[in-house]
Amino acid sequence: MKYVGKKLLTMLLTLLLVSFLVFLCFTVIPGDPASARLGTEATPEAVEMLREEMGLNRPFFVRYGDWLLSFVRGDFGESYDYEMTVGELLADKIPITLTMSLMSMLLIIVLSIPLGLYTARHEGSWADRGIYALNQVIMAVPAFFAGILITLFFGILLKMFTPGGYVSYRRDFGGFLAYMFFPSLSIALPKIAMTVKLLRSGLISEKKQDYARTAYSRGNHTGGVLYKHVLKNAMLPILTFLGMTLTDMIAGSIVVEQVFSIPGIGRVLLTAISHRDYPVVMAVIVCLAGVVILVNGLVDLLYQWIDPRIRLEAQP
């Protein structure tokens, strides 16, 4: 209990130096909400007087400390740009980058998974060859370029759905997932090829064990002792890589949304960047981050849990 206390502590100072940072960022660079707001024919006493309203005359601590106090509350301010509140805004397109931030990564799961089991299995063999170098050339793949290989095949030659025709959540979910498929498969697409050949790696260093010789040695047969003993063993250093993904995936949908033309959280941050609307960037950002933070804290404690040596440190 020690250990998950220290793990949530550190994941809170971490979220909130990631919104001070981030505060601050968009504190000293060049542009200005207000001018944004009125457009480049606003007098100087028209700009003064609205970034007073918008309270940007404030010392900076005290503004950061009341957004601070707000975004506890629930309370991420209003957009300037979207004339609706942050949550409002957030709550609409939320489930569309999640669902395809979650699609992607069961993706990975069911194939990349399959196939590492598969050629460590048959290590050396022409399939295991060929898994190899189709993965090293899809590794070296961008999403946004492997997004724009998929609407070309699947899209445009295939004809299985249609690029830019973009289906509501709200008005067809089942239209929805059919058409999120293919964007989550090109933010998958490299993350499955890194896993596969980390999880192989693994399971052959693994199998050489003693402990797997052992089991070898009682009459175990390979798909046995890969299931049973090397798997778990093997799994750990990719449950960090899952973790670490998911920031990957995050900065992957941002750009796959613009080639899919999906209104998620990505779209509405570029826009909100480009507009500076502050409020909805923060809101953003901060969201993502405490996202990522919650996922890495909760594999560092599965891999706590999964592994009795780390429980064993982890002690006083």
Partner chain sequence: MKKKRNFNLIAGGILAGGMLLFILAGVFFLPQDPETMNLELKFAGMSLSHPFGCDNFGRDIFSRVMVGARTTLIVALGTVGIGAGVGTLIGAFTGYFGGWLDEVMMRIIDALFAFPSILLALVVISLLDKGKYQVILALGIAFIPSFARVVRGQFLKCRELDYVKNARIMGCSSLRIIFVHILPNTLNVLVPTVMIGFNNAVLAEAGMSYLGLGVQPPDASLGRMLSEAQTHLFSQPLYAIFPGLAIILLVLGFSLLADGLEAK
Second form
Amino acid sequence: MKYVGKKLLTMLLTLLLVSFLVFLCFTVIPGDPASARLGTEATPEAVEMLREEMGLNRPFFVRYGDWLLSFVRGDFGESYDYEMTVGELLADKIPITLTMSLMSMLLIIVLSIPLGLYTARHEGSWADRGIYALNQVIMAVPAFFAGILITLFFGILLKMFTPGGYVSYRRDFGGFLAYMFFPSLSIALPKIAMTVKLLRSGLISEKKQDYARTAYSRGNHTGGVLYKHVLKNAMLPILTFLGMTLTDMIAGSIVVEQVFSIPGIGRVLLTAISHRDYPVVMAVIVCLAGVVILVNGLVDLLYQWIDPRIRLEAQP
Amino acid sequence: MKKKRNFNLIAGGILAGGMLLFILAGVFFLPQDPETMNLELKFAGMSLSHPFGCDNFGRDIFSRVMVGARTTLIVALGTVGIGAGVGTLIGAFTGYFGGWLDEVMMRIIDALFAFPSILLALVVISLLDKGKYQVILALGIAFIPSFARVVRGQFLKCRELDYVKNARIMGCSSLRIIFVHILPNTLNVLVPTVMIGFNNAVLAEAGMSYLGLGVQPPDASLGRMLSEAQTHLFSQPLYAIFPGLAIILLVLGFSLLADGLEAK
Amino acid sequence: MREENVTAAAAGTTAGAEKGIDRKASSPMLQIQDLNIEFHDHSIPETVVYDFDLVMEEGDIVGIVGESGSGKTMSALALCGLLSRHDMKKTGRILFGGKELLTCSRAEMRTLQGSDISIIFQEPMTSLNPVKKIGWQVEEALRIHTKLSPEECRERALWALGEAELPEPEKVYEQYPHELSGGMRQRVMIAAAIVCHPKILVADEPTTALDVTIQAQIMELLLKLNREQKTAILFISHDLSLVRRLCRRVVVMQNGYIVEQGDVEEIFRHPKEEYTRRLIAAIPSCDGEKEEKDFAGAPVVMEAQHVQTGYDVAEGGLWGKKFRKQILQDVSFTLRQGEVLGLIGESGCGKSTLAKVLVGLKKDYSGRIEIPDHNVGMVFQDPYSSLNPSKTVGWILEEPLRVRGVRSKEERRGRVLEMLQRVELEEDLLNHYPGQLSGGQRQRVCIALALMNRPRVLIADEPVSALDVTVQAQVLEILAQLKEEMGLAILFISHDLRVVYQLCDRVMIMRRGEIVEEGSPKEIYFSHKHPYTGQLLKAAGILEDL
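Follow the form predicted on its own with the form predicted together with the partner chain, if you could.
Complete assembly follows, chain above in first position.
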């Protein structure tokens, strides 16, 4: 329990550090948002008035504290571009990106664990070599190119879905899920390849450990050694990897949303970046970082729940 | 086992070497001018003079892939240079000296690591503006944490080894120990990491350019070509296939090389 | 059940000759004939065991002795069916209870593994699964080989843990491996190995990784199992004196060949082969006459007074509270020119920490350390990590001179060559990398490196523990020579009482950061005062020797 508390504290501090860095970057580097908003022809007086109105003349840390407080309260500020608050803008998009990420995660787990086990068990067989080669190729395919190929093959040639025909989840949830399958697949593909490779090499190296030899010496067959002894040890690094993958996929969705014309968080972020809509950019980045930190924290907790060695360190 | 290792190294060497040769050849000789438009040749198929066909403006895809791959290579090299250079320095010093400096640096690195590199690069781009050099800087910064982590781990391991203790006993300075005694021993891990980093840089650059945040026209870039090709996927699939293939071959070559070296 | 298996095995073998094996009641429990083992994972097949023969009856204790690379472990793994069928080619015969182990199917082999044939390994730290409870691991053989209910399994496992003399079996049953010490883990390994009442227990260097006192306890335990359970034991070791204490018969191996086998005492008294004689001669003994030298008049080259130190231990990572764990409590000694001072202690007693403090690797200590010419050389235990793997021997040996500002290349080369001669190494080693050298050669390079700056004091932290006995004797010989030639004073840190007796002029016994006894070797070995010293002497078998 003490460990959980410490972990939460560390996560909170990391998030605080991230928010501070983001605030620092976006207030110091881009120059004066007031003059940016009014354009080059504004009089100095007008700029000064707007600065006062936007609260830009207060000390840096006061502004940071203010921003942080309203952020915690769920007030992310107002978009420069759209006539709505950032909160409203994002609330609509989050379910889309989240669905895509979770769907890819599901694909990764369902496909890569059996494949990893199979290849490790039949190390050196033709199937293993074939999967190894395929893995190498798939890992070299950028997610958006996978998306383009999938559009070409499943969309244009096989007509299994309409390219660009996004269905809103509010209108038709089933249709929405069906449309999200191929984008999720294109995000998941390279990650599946990496997970299979990592799991396979982890299993094989654990299989060579002394304890695996002990397991054989008690009369276990290969399957028994693999499933009862080796798998749990080999899964530990995979867990960390999957945690990092989930965060990677959220980022990867930015590109894939573009390929499949999906109006998710990534689209919002891209538009905001090219229009210099800083409140939106800041909100999206801090939220994404929050998700990333949360997921990694959960993975750490899960890890220590599984690995007895860490549990001991946590309870002196 | 031994056979397979060699296979990785050889196949990787051939692929990566071939792609580098292809890019290098493009510096001295291009079959067609990549910028010349010829509407008569719009979406022309494969032919002797246009081996990969032509795009929506009738430009030669083969030449454009050559030039685009060059841009991608330059960006990736710059990125890895910044990331590996700065990351190695940070990792070496924090790993060797440890203490509060290490603690603080690692907190920051962890915070940065919490961002997927492309997201971090997007932040930098949104602050700096679009363009080739901005992308190099953005991705370079985004790649520092991963290199710093790897190098730090190696230094943590090495600094406890007896040969380092020997060097300290004979009175070597810390700088000498770091750069002369320990750094050469991290190369077997650092070189594959650099290659994998190079691959990630290629993929990230392609992604950024695809989003229109990377290399700007008139410079050709593989990611940008793919984004243009996507709109014409129906009428000219070749336009998408070849730039994509160039990325895949480049990345595949280096990842096989890295695998081969790592197994050595 | 067993009869059926035998017929199945006999039917399964294609060669008719197999049937000719005498399956009389008088046939031995285990018979190994002409066992050859070949590696096939490289392009050139490499034979590691030639024509290995062994016969064991029920309740026998047989030792296999040999240095690294002698093939002793390979033979044992072949018996247990633990050699990969892919990479290794095995020919010959292993007959166990009338069954041919080399030709029977994997499934048949599995019915024996863990039930009739058990094995314990050298490294108790890594041989247990780190993420499974002890109870689960001890019960595993029962789950595989019997149809006992979970309750019965638990009962048997607790019995086995008790039999292996683990205190509080119920508590250990619920623990994980990392919560136990090395000695306890080896006991757990033994418990898991005997839970099915095996006919034969193969023990592959089971005590090498353990301290002497623990080592003695494990040996006692093995003897007891043999006596009470009638378990035959095949004991594999590099240590002849251990084998002599445990076994009735011994097989001596070298480079894959059996050199000699027979009754232990017979071989010890009248070794027939040259190699056996060398092995026996290389065991340092405590019965030689020692001349007592007086160093009182010699100048002091190192003096430590009331040295205390410890480590800051942080509990639970970044936010935990820190406390100081005391390692050295008040250590004082003087070392005079030409003297060899032995420091004996078990792992964790602080002897390596003392060495670190003395050479200046650890600076947070209290007390006074006086080294008049501030020049100390050090040799570490592990010759594999002491030399930078990415540099040549020549570069490594020149480094201390470069650091001291010797600019001239010729001068550096000259001094390196001179030192190389002193440690009896060939000149052409200079262009080799440490990875290309043998353990003994590396340790000699380490000694040369430590002496490059001509210190008057050398600190040697277990310099020969990682080496084979015959190599160990060579390195000790060189150390003794260097001491004479260069007038060196040596602080010799070791856990091996015999080696210390041979080499040292004065001995200190260390326990939990304190020096409990100090004196000449004769005083310490023949009329010790502290009970701990007696414990050590007894564990090492020295008290019985006398």
